[in-house]
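Read the single chain below, which is given as structure tokens and is the form predicted on its own.
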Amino acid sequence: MAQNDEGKEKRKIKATGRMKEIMTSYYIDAKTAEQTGKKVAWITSGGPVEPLIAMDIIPVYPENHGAMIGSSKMGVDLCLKAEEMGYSSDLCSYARSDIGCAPVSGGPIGGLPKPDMLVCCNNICGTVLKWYEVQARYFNIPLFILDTPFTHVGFSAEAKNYVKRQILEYIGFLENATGKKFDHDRMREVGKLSLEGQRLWQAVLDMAVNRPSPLSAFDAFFHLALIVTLRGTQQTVDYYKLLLDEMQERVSQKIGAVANEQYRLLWDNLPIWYRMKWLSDKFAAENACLVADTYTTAWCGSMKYIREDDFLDTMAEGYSRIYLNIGVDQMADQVIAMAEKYAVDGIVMHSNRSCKPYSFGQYDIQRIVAEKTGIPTLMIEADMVDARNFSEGQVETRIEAFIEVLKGKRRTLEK
């Protein structure tokens, strides 16, 4: 084996195999739920999954499925299917691929399991409201909508009480859907496991403060799946303990995600799923490692608002004050804090045609970051699933020009 191949093999994360096993088993359970007597709920990625786990309802995420569709390069065909059904190409590609997938059982796993109910939380965007209404009509099933007010300038007592009342309505909805009473003791256990899983996930991400970073944002995009899908389970806690141990071992052995890490970068927005390997290889070839990102940290942000001894009562604030539901100034503050924490040389922003809440404020954030830190920023225009909105030549040229800016800045500092 060539030395270069040996290095690549050494840098592979061993826990990946275990992650694939867990996710395969999870989808099998969801696909066979009708035979085993379990209920399936489709839920938005920012929605409160813990009550579902406490009620033994299998949560399924159309957005996760959208990421799988994008990674499998099936996004264009399924988006076109939705457009043929009358949906605009300007709509979110997660929504289009999911809507286009449902009638044909398409996608990399032959479609998602039929839901018994839908749970939609608008803390991530407004599109999910109509998207889930469409699917509720298509499958003829009940839909629960959790409405979180914008928290652009804080979170008032009135807003907190408004969301808390809806949490109680959510529990009632689940009781009606399952025909059984909500188990508050079980909910307390799930809440503790949820917070423990979030703490472990953040600890994994924090390993990237080391030089070289033992993992990249591209690794984080993959290993994020459990904290989204099975948050609140012992399985998730056990997996992130395993992954954290491996990251600590890599740090001690100075095994980096990128062979010759020279430039440390921060990624903003969702991944470009169908070009993950290309982008990873492109940055690595320039000795640049994307050491952190705003996307995968979003599932840890609620920790500071939720109390372990009273999860159910405090989750209203935790689920309202997530990254996509705060103001641009707060977003910029978080980006700057991450840039300092991970000691990055530059920031890569994915101006995502699909995700408007994530993308609309990016130019303001770019300006604020430049004024306060002087850190260079690269803006890449693309889409997370629909490859028709990606120009390889344009992105490649911008990355190369950006690296030259970083090199020039470093030369200036070294003089």
Second form
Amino acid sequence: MAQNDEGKEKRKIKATGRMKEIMTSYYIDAKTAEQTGKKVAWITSGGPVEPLIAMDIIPVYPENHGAMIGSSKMGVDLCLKAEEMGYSSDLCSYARSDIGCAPVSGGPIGGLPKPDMLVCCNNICGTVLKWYEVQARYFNIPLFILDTPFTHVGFSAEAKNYVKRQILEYIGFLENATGKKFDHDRMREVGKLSLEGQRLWQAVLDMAVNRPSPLSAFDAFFHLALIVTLRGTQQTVDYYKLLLDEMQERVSQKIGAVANEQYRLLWDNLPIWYRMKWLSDKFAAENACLVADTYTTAWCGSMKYIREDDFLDTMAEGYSRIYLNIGVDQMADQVIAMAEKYAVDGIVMHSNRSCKPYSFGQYDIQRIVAEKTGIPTLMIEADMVDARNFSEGQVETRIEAFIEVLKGKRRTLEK
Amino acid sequence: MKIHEDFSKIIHDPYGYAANLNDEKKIVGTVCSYVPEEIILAAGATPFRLFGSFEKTRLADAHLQSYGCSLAKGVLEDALAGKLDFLDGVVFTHTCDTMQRLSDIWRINVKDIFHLDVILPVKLDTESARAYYRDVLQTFRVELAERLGVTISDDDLRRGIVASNRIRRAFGRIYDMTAQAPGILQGEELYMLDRAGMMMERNRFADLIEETANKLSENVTNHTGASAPKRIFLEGGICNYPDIFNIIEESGGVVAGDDLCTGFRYFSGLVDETNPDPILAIADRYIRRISCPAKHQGTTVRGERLVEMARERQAQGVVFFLLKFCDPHAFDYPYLRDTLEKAGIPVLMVEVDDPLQGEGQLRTRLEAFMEMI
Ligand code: SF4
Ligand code: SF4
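The block above covers the form predicted on its own; next, return the form predicted together with its partner chain.
Below, the chain from earlier opens the complete complex, with every other chain and molecule after it.
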């Protein structure tokens, strides 16, 4: 028993403490922005934050807030609040909990700091457009929409033109909102830091190719916060260097995220925030490690389109071609590439009632992956924040049955 | 007034109608009122709006989860079941998240006919969006011509525009008359006209609808206005239920106007026939037209225009039809409700799903609403 505890202690990621510090001071900064005279912009998770950083505007992420609400199990209450206001319970629970939260300053941190402006990029979904319209009316503040045309099969020349023009409009919007000129030199710096942060984050995730994997998707969900919120800052670069060092150290000492890694799995879709611990224990108990996921890589997946020396101009394409803004067949290709890269035995798909753009098409991805690779998939029906859509008994049974399938496959292989 | 029997025929057997028509015409399936039908007409083909037939969706269930709207599922089901084999191709436009994915799923699973995406801008209130809108339609024109093996000249486009405008003008007249003398057409008949106008060969339809408008205008002067039913304006998305119109009328209401995806929104606004750039003229109509909630014309425009429309039609109440799992409409509902109520217009919300459930309850709610307003 004592030995077991010791192993557990060894497996804890040490950088976690630093991460909490950074996030706490970031939220304090944001919450006191009014006193310090800084502007606050709410921005969607897939939106281009770099120009905000370059303008010294504090970016705040309602989706990150949604995740915190989910993790602290306050989602159902706030969703109910939105439903009382007339929002259907079938809408995205990030949106519902944030909309429900605003008038009551509820949630784990007493509500988000009030925004001076809103920046909505629809590269992740159409939901954010409607959600930001709601908040623009509620707070009565300007809304900028960066419209990134969907890239079913490719990114057309006209779409590229359109997004590029909007990047200039975005800058004009920020200049208006702050009364300051945009500093292009500063932007170049921020662009470099952003790319460096993304590379480091990808390098951290890449560590999972090792056996045992030094980190799990559950760790990635947690350590993701900085690449989302503070992309483009030195702080983020420093932090991911620290984390990468630790991961390398773990690899050399063969410290795995899961004590006895037997099965390696790939997670698809958003986390189930209110059940992270339960799920992580559940899989660990089956000696299964979720080594990678399609969600946390979304913040560095389109790096290839961005040029370091010309960030502003090339980000139009980078931001338009992110994971959720591409066709289902391209998503399937990426899932297969990840499955191969991380050498997984199975895929766990979270069919997430809240997120239609992420979830519709999963059945086809499942089929394509099976046809091309033979890798089996487990489909879990749930919701990322609204715990009313989670059935523990059902999920538990399905996970156990899935592990049995993997065991059976392995036995046949060994014969 | 009795409407022409061709209207009811096509409503009762749309696919049979299309299969026949297909002997002489190419047919292009559409899923949304944003598909630029003038361009399809210019190519000599007939745009045919798909609604899905509302049966069991066994095949579609293998591709779309239970939380997809019944429109998406119904359309996919029919495609997978081979019921849409009369189509030469299908055109998707960028509206909601469900449509995006439906387009992908269709493209991957339904072979043999062409598939095109028209990836429209989501915001409609900037110059750059307008330029992009034009570019996208121009690309569509080229791609469609290629798929159909034709060329589309500017004159072809102008002919397409004239045909669509004829239909829109006639509908404009009809809607004005029903507002002025509600009851001259039953709600269900209006529903049939709307639907037929999205499926029938358009020249034929234009003749018939003009004839209908003319006949109605004779009636409208003689109309005495029955027992003063309550004037209702309908707002919402897809409405596949002719029964709802009957229920409204039986509850003491009359439909004085609508802003439904499958109703007047489809026909509202004309394309400028004098614009030397016909593609830009088509884009401009969509940019100015009352928008679908999946598009952005400003944060308060939909509310303002809805109040305006309801007032114009002298509506005593607005009934929302929200299709279950339809996100864009569900997001706008609370704000539209509040805006209407602030303007003193009472609101009733009805959530509908396929098949229509709880008809008795729906009737009771509508009756109570009619009494209240
Ligand atoms: S619908 Fe999906 S992508 Fe959009 S905000 Fe909700 S969870 Fe995020
Ligand atoms: S707009 Fe609504 S009805 Fe239309 S496809 Fe999307 S979810 Fe379905």
